[in-house]
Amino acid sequence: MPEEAPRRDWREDRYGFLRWLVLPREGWREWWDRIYVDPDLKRRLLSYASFCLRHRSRFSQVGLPVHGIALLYGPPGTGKSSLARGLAQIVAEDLSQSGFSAQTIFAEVDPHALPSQMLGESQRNTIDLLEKSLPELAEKGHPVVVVIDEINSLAMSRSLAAGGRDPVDVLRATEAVLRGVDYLASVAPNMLVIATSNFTRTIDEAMMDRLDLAVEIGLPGPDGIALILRDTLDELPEVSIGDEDVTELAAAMTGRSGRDVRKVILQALVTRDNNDFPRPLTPKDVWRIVEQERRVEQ
């Protein structure tokens, strides 16, 4: 998988809820290649960012209400964040190759920044991120592109929070979000956001509306499984194990995300006698751990 930015290449904005950097970046496609979903979901996202970066100033928010604001839901582990980072790569450049603009800025939100147990506090975290730090970035006058993982921390459903322990504060919270996201969509026409979440029916329901675009990453197929099986086992040196393989052992994890996948890879590397390294892995290695954690499953 690609290596992080190294720590000096990133910067930090002054309210301490997010950290950014420059794209396009060299090794950073490989979270867009590597992220086997269908090609067709690929073109969707890449086509409404295009559209959102290059084309929206144009529109009025009344005659045609673009917020910038997509969200990728699925289950833990099917490569959503990783989708995002690729999807600004690809969109830096591109920008950048049809001379719409030389560099786009990727941003990644610290949700976990911004709630607090203090009364009010999330309220003004989230009125500081939506209404100061993001557009004071927009403001450098380049493309960016922002992710926020775990939006629901930030846009809780208001219905589900009213039984809970702090329902005022979280309804505050919520209101407060749904007020700068349409700040920010008014003043910040050259920002996307990318939103993730493992729980959409946590989140409010006037959030959801306000969404450009839901795309569901599902689990993977067989044939999905055994493309990431592959693309595992190009990692290391020299490997015993061929398509026929491949094949049998992705019908085996079907219902597995694609984290779980490669780590069934590195348990079968790690957890062998002697954790032999160079010997090449075989099947055998790969199917001890598939059945390991069927039985544990049972």
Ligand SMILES: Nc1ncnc2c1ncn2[C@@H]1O[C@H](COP(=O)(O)OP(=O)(O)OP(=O)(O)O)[C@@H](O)[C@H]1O
Given for the second form:
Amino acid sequence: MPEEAPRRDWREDRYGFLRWLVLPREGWREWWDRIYVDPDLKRRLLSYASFCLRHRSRFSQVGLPVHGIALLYGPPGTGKSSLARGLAQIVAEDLSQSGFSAQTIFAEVDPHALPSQMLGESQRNTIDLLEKSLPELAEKGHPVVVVIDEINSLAMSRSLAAGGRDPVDVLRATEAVLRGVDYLASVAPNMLVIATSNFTRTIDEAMMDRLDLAVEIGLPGPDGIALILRDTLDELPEVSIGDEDVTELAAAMTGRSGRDVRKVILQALVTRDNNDFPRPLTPKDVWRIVEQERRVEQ
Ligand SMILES: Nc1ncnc2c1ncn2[C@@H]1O[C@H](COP(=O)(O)OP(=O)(O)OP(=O)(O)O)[C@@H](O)[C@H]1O
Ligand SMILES: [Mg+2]
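Right, and the form predicted in complex with the named molecule of this protein, after the form predicted on its own?
What follows is the entire complex, opening with the chain shown before.
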């Protein structure tokens, strides 16, 4: 997968809530091209993002209530955060090629800035994020894509709130977040927020209602796993694993996420007896890991 952008390329906002950089940038297409999901899903995401960043500001909030928030949800390691980055890159490329805007800003909210106990002090942070920090980032009018991982912690379901938390606090906190989201939608029509979550049950109903789009990113099927395996193997200088082996391995790996599939290859590479690089990776090396993990699961 692509390199993280070097530290110096990221800038921080003055509140310490998020880091941002300018897109498009070299290498970032991989966050899109090398994440294998249903092509139709990618088309939907792209068309929504492009609509939001190009046209949303023309519409009245009453006439066409677009909030500029989409949710990607699904099991861990299925490519949600990667796709969010990739989507930002592809849209940035489109916008710059069409002369719409030479630069798109991409930002990621620091997960530590918004702890899961979103009450008291951290509630204040969340409101500041939505009402100060993000509006400031959008102020210059560039298209902005922001990723907020684990949105659950931000807008906890009021009907499910329990577990030792004072329900009145949760109520207040979540209502304040909803107000913040509405405020952001009204002052930053050039901003697209991509939220991610592992599960939707604990997201507040009123928050779910505000999403323009919720897309499930599920575990890959055998064909998807085969594509991910092939892509991972392409990263290596030399392999002796044919298409048939890949198909059989993929079938045996059903139920794993894209992240886990790539990790199997990594394990096969680093745990074999003779770890000398150019010896090509063989099907046997990979089967050893698959079988090992099967035994552990049983
Ligand atoms: N569908 C996929 N196709 C190819 N690679 C994938 C896929 N899903 C995950 N990966 C690999 O796993 C890495 C981690 O994925 P990512 O962090 O985007 O998952 P996530 O869904 O955001 O996980 P989490 O819910 O744990 O935050 C990716 O950078 C990629 O290498
Ligand atoms: Mg993620």
